[in-house]
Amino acid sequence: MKYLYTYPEKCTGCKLCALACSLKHFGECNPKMGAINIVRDEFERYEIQFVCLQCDDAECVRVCTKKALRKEGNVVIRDEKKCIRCRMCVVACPYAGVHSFKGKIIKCDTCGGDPLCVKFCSTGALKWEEESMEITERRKRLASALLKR
(Lines of atoms letter the chains of each structure in order from A and count residues from 1; the text may use other names and numbers.)
(Lines give C-alpha, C1' and ligand atoms only; values in the text may rest on other atoms or scores of the structure.)
Protein backbone atom coordinates (compact mmCIF):
# COMPACT_ATOMS: atom_id res chain seq x y z
CA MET A 1 0.00 0.00 0.00
CA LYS A 2 1.39 3.42 -0.92
CA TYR A 3 1.61 6.45 1.35
CA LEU A 4 2.79 10.04 1.00
CA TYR A 5 6.09 10.37 2.83
CA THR A 6 7.95 13.53 3.69
CA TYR A 7 11.70 14.00 3.75
CA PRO A 8 12.23 17.32 5.59
CA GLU A 9 16.00 17.18 5.07
CA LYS A 10 15.35 17.59 1.31
CA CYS A 11 12.74 20.37 1.54
CA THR A 12 13.83 23.82 0.34
CA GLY A 13 10.61 25.54 1.42
CA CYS A 14 9.68 26.53 -2.16
CA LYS A 15 6.00 25.63 -1.49
CA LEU A 16 5.38 24.47 -5.06
CA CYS A 17 3.71 21.39 -3.56
CA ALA A 18 1.24 23.53 -1.61
CA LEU A 19 0.58 25.75 -4.64
CA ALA A 20 -0.13 22.74 -6.87
CA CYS A 21 -2.43 21.30 -4.21
CA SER A 22 -4.41 24.51 -3.75
CA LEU A 23 -4.74 24.99 -7.51
CA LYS A 24 -6.00 21.45 -8.03
CA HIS A 25 -8.47 21.40 -5.13
CA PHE A 26 -9.60 25.04 -4.89
CA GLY A 27 -8.64 26.63 -8.21
CA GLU A 28 -6.37 29.15 -6.46
CA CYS A 29 -2.60 29.46 -6.20
CA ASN A 30 -2.47 30.04 -2.47
CA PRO A 31 -0.08 27.93 -0.39
CA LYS A 32 -2.30 28.45 2.67
CA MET A 33 -5.00 26.48 0.87
CA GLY A 34 -2.74 23.52 0.13
CA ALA A 35 -3.05 20.38 2.21
CA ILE A 36 0.70 20.59 2.84
CA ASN A 37 1.99 23.20 5.23
CA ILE A 38 5.65 24.10 5.01
CA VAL A 39 7.00 25.58 8.20
CA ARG A 40 10.34 27.34 8.12
CA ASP A 41 12.46 27.87 11.20
CA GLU A 42 14.61 30.86 10.32
CA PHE A 43 16.88 30.41 13.31
CA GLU A 44 17.52 26.69 13.05
CA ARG A 45 17.48 26.91 9.23
CA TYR A 46 15.18 24.08 8.33
CA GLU A 47 11.85 23.50 6.65
CA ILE A 48 9.42 20.79 7.59
CA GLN A 49 6.29 19.62 5.83
CA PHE A 50 3.08 18.98 7.70
CA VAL A 51 0.61 16.80 5.84
CA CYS A 52 -2.01 14.27 6.83
CA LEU A 53 -0.31 11.01 7.82
CA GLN A 54 -3.47 9.02 7.00
CA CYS A 55 -3.28 7.46 10.48
CA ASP A 56 -4.61 3.94 10.94
CA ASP A 57 -6.40 4.95 14.13
CA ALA A 58 -7.02 8.60 13.20
CA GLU A 59 -8.04 11.03 15.92
CA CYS A 60 -9.79 13.21 13.32
CA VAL A 61 -12.11 10.33 12.41
CA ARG A 62 -12.77 9.54 16.05
CA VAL A 63 -13.80 13.11 17.02
CA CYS A 64 -16.01 13.80 14.00
CA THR A 65 -19.55 13.74 15.36
CA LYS A 66 -21.09 13.93 11.87
CA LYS A 67 -19.11 10.97 10.51
CA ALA A 68 -17.77 13.21 7.77
CA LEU A 69 -14.37 11.54 8.01
CA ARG A 70 -13.76 7.87 7.37
CA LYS A 71 -10.86 5.64 6.50
CA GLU A 72 -11.00 4.11 3.02
CA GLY A 73 -8.04 1.89 2.29
CA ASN A 74 -4.98 3.89 3.27
CA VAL A 75 -6.66 7.32 3.04
CA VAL A 76 -8.82 9.30 5.46
CA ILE A 77 -11.60 10.72 3.30
CA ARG A 78 -13.68 13.80 4.20
CA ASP A 79 -17.29 13.99 3.03
CA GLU A 80 -17.93 17.62 2.14
CA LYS A 81 -21.71 17.17 2.41
CA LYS A 82 -21.58 15.78 5.95
CA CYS A 83 -18.91 18.19 7.27
CA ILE A 84 -20.26 21.09 9.34
CA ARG A 85 -16.79 22.72 9.63
CA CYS A 86 -16.72 22.53 13.41
CA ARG A 87 -12.89 22.16 13.19
CA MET A 88 -12.75 19.37 15.76
CA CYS A 89 -10.61 17.39 13.28
CA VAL A 90 -8.18 20.31 13.09
CA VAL A 91 -7.90 20.45 16.87
CA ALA A 92 -7.65 16.67 17.29
CA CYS A 93 -4.88 15.97 14.77
CA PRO A 94 -1.61 15.74 16.75
CA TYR A 95 0.47 16.13 13.58
CA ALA A 96 -1.10 19.31 12.17
CA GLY A 97 -2.21 17.26 9.18
CA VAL A 98 -5.61 18.94 8.99
CA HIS A 99 -6.05 22.69 8.96
CA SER A 100 -8.61 25.30 8.00
CA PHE A 101 -8.44 28.48 5.98
CA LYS A 102 -11.26 30.88 5.15
CA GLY A 103 -13.81 28.49 6.63
CA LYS A 104 -12.64 25.51 4.58
CA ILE A 105 -11.32 22.31 6.13
CA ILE A 106 -8.17 21.34 4.29
CA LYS A 107 -6.85 17.79 4.43
CA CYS A 108 -4.81 15.68 2.02
CA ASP A 109 -6.83 13.14 0.03
CA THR A 110 -3.73 11.93 -1.87
CA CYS A 111 -5.43 13.13 -5.09
CA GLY A 112 -7.12 9.78 -5.42
CA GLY A 113 -3.85 7.86 -5.24
CA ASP A 114 -1.76 10.06 -7.52
CA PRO A 115 -0.62 13.05 -5.43
CA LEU A 116 0.07 16.10 -7.57
CA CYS A 117 2.38 17.60 -4.92
CA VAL A 118 4.89 14.79 -5.47
CA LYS A 119 5.11 15.67 -9.16
CA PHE A 120 5.94 19.29 -8.34
CA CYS A 121 8.57 18.49 -5.72
CA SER A 122 11.89 18.79 -7.54
CA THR A 123 14.06 17.81 -4.57
CA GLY A 124 12.42 14.52 -3.62
CA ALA A 125 11.18 15.90 -0.30
CA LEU A 126 7.79 14.30 -1.03
CA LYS A 127 7.48 10.74 -2.23
CA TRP A 128 4.56 8.42 -2.95
CA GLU A 129 6.00 5.12 -1.85
CA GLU A 130 5.09 1.62 -0.88
CA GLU A 131 5.19 1.11 2.84
CA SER A 132 8.23 -0.77 4.10
CA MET A 133 9.61 -1.51 7.56
CA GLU A 134 12.36 1.07 7.08
CA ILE A 135 9.92 3.77 5.99
CA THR A 136 7.45 2.88 8.74
CA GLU A 137 10.17 3.21 11.40
CA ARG A 138 11.33 6.50 9.87
CA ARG A 139 7.73 7.76 9.88
CA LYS A 140 7.30 6.80 13.56
CA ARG A 141 10.52 8.63 14.47
CA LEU A 142 9.34 11.73 12.60
CA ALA A 143 5.90 11.58 14.27
CA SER A 144 7.55 11.18 17.67
CA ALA A 145 9.83 14.17 17.02
CA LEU A 146 6.83 16.27 15.95
CA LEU A 147 4.92 15.39 19.10
CA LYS A 148 7.86 16.54 21.27
CA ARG A 149 7.83 20.05 19.74
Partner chain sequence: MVLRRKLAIVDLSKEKVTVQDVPNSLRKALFGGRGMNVYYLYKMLGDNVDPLSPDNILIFGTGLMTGTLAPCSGRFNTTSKSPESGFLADTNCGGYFAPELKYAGFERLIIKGKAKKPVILHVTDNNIEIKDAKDYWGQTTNEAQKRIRQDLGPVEMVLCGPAGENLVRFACVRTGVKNAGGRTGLGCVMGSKNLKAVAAYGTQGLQVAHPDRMIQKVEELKNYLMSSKITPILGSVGTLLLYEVSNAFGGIRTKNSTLNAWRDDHNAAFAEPFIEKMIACQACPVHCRHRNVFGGEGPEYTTLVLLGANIGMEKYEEIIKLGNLVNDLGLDVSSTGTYLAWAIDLYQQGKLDKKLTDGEELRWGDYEQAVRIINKIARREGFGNILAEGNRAAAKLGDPNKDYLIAVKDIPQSDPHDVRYMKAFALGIATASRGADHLRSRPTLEIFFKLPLEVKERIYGKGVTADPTSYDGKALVVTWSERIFATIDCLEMCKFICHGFNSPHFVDYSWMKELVYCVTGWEMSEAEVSEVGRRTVDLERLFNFKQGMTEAHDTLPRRYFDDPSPLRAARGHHIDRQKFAKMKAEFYALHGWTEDGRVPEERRMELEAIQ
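Between two forms, the rigid core is defined as the largest C-alpha subset superposing within 1.5 Å. None of these values were measured; they are calculated from a predicted model. Residue numbers count along the first chain shown, from 1. First, how it differs from the form predicted in complex with its partner chain.
- The Cα position of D114 differs by less than 2 Å between the two forms after fitting on the rigid core.
- Core-superposed comparison between the two forms: the C-alpha position of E44 differs by no less than 2 Å.
Same protein, different condition: the form predicted alone was shown, now please give the form predicted in complex with its partner chain.
Excluded here are partners and other molecules; the one chain stands alone.
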Protein backbone atom coordinates (compact mmCIF):
# COMPACT_ATOMS: atom_id res chain seq x y z
CA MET A 1 0.00 0.00 0.00
CA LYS A 2 1.37 3.45 -0.90
CA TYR A 3 1.30 6.37 1.50
CA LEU A 4 2.61 9.93 1.51
CA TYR A 5 5.70 9.97 3.75
CA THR A 6 7.47 13.04 5.04
CA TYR A 7 11.17 13.37 5.85
CA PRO A 8 11.52 16.63 7.85
CA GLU A 9 15.30 16.38 7.96
CA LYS A 10 15.30 16.84 4.18
CA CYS A 11 12.72 19.64 4.13
CA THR A 12 14.24 23.02 3.18
CA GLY A 13 11.10 24.95 4.13
CA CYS A 14 10.48 26.28 0.60
CA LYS A 15 6.72 25.58 0.56
CA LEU A 16 6.58 24.75 -3.15
CA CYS A 17 4.52 21.68 -2.16
CA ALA A 18 1.94 23.78 -0.33
CA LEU A 19 1.84 26.39 -3.10
CA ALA A 20 1.19 23.73 -5.75
CA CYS A 21 -1.46 22.11 -3.55
CA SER A 22 -3.34 25.35 -2.92
CA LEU A 23 -3.17 26.36 -6.58
CA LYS A 24 -4.57 23.00 -7.66
CA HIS A 25 -7.32 22.71 -5.06
CA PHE A 26 -8.30 26.34 -4.44
CA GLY A 27 -7.06 28.13 -7.57
CA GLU A 28 -4.74 30.42 -5.63
CA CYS A 29 -1.10 30.48 -4.58
CA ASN A 30 -1.39 30.40 -0.80
CA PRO A 31 0.90 28.18 1.27
CA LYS A 32 -1.44 28.56 4.26
CA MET A 33 -4.13 26.74 2.28
CA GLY A 34 -2.09 23.72 1.30
CA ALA A 35 -3.37 20.37 2.57
CA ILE A 36 0.30 19.89 3.19
CA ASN A 37 1.50 22.58 5.56
CA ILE A 38 5.07 23.59 6.24
CA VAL A 39 5.92 24.86 9.69
CA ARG A 40 9.32 26.48 9.74
CA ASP A 41 11.20 28.66 12.19
CA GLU A 42 14.65 29.78 11.22
CA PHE A 43 15.38 31.00 14.74
CA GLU A 44 14.40 27.70 16.35
CA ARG A 45 16.03 25.99 13.34
CA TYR A 46 13.42 23.54 12.05
CA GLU A 47 11.28 22.81 8.99
CA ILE A 48 8.49 20.23 9.34
CA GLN A 49 5.67 19.11 7.06
CA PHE A 50 2.18 18.51 8.42
CA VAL A 51 -0.16 16.40 6.29
CA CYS A 52 -2.90 13.82 6.80
CA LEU A 53 -1.46 10.38 7.59
CA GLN A 54 -4.59 8.61 6.27
CA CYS A 55 -4.99 6.59 9.52
CA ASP A 56 -6.71 3.20 9.33
CA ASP A 57 -8.71 3.80 12.46
CA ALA A 58 -8.94 7.56 12.12
CA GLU A 59 -10.00 9.90 14.94
CA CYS A 60 -11.45 12.33 12.39
CA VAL A 61 -13.74 9.63 10.98
CA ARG A 62 -14.80 8.61 14.47
CA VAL A 63 -15.71 12.10 15.66
CA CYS A 64 -17.58 13.20 12.52
CA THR A 65 -21.25 13.29 13.45
CA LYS A 66 -22.31 13.82 9.83
CA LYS A 67 -20.35 10.88 8.43
CA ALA A 68 -18.62 13.28 6.07
CA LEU A 69 -15.37 11.36 6.48
CA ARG A 70 -14.77 7.74 5.55
CA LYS A 71 -11.82 5.52 4.80
CA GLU A 72 -11.63 4.23 1.24
CA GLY A 73 -8.64 2.05 0.45
CA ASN A 74 -5.63 3.94 1.77
CA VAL A 75 -7.30 7.38 1.80
CA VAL A 76 -9.58 9.10 4.26
CA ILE A 77 -12.12 10.77 1.96
CA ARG A 78 -13.98 13.92 2.98
CA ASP A 79 -17.41 14.61 1.52
CA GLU A 80 -17.78 18.36 0.99
CA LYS A 81 -21.57 18.11 0.72
CA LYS A 82 -22.07 16.31 4.02
CA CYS A 83 -19.53 18.46 5.91
CA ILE A 84 -21.02 21.14 8.17
CA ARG A 85 -17.59 22.63 8.98
CA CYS A 86 -17.90 22.06 12.71
CA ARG A 87 -14.09 21.62 12.74
CA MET A 88 -14.30 18.64 15.08
CA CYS A 89 -11.98 16.65 12.78
CA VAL A 90 -9.41 19.46 12.98
CA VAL A 91 -9.56 19.45 16.76
CA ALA A 92 -9.55 15.66 17.08
CA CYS A 93 -6.63 14.86 14.76
CA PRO A 94 -3.67 14.10 17.06
CA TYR A 95 -1.20 14.79 14.24
CA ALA A 96 -2.48 18.21 13.12
CA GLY A 97 -3.03 16.59 9.71
CA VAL A 98 -6.38 18.29 9.07
CA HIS A 99 -6.69 22.05 9.32
CA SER A 100 -9.14 24.83 8.72
CA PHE A 101 -8.43 28.16 7.15
CA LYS A 102 -10.81 30.98 6.29
CA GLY A 103 -13.81 28.74 6.96
CA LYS A 104 -12.58 25.87 4.79
CA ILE A 105 -11.68 22.40 6.04
CA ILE A 106 -8.45 21.41 4.35
CA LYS A 107 -7.35 17.79 4.18
CA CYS A 108 -5.13 15.80 1.85
CA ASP A 109 -6.94 13.53 -0.66
CA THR A 110 -3.60 12.30 -2.15
CA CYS A 111 -4.77 13.82 -5.47
CA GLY A 112 -6.44 10.48 -6.19
CA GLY A 113 -3.27 8.48 -5.64
CA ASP A 114 -0.86 10.78 -7.50
CA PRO A 115 0.02 13.58 -5.07
CA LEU A 116 1.11 16.81 -6.77
CA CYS A 117 3.15 18.00 -3.79
CA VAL A 118 5.64 15.16 -4.27
CA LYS A 119 6.36 16.38 -7.79
CA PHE A 120 7.31 19.81 -6.48
CA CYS A 121 9.66 18.60 -3.76
CA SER A 122 13.27 18.90 -4.86
CA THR A 123 14.95 17.03 -1.99
CA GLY A 124 12.96 13.85 -1.49
CA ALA A 125 11.48 15.23 1.71
CA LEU A 126 8.09 14.04 0.42
CA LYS A 127 7.63 10.58 -0.99
CA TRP A 128 4.67 8.59 -2.26
CA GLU A 129 5.87 5.11 -1.57
CA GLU A 130 5.12 1.61 -0.32
CA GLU A 131 5.17 1.29 3.45
CA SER A 132 7.96 -1.30 3.20
CA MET A 133 10.15 1.16 1.27
CA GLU A 134 9.56 3.82 3.84
CA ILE A 135 10.77 1.69 6.73
CA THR A 136 13.74 0.41 4.71
CA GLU A 137 14.80 3.95 3.97
CA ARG A 138 14.56 5.11 7.57
CA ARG A 139 16.44 2.04 8.80
CA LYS A 140 19.23 2.71 6.30
CA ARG A 141 19.60 6.25 7.53
CA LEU A 142 19.53 5.17 11.16
CA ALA A 143 22.19 2.56 10.41
CA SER A 144 24.50 5.08 8.78
CA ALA A 145 23.97 7.51 11.69
CA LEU A 146 24.78 4.77 14.23
CA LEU A 147 27.87 3.65 12.36
CA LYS A 148 29.20 7.22 12.15
CA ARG A 149 29.47 7.41 15.94
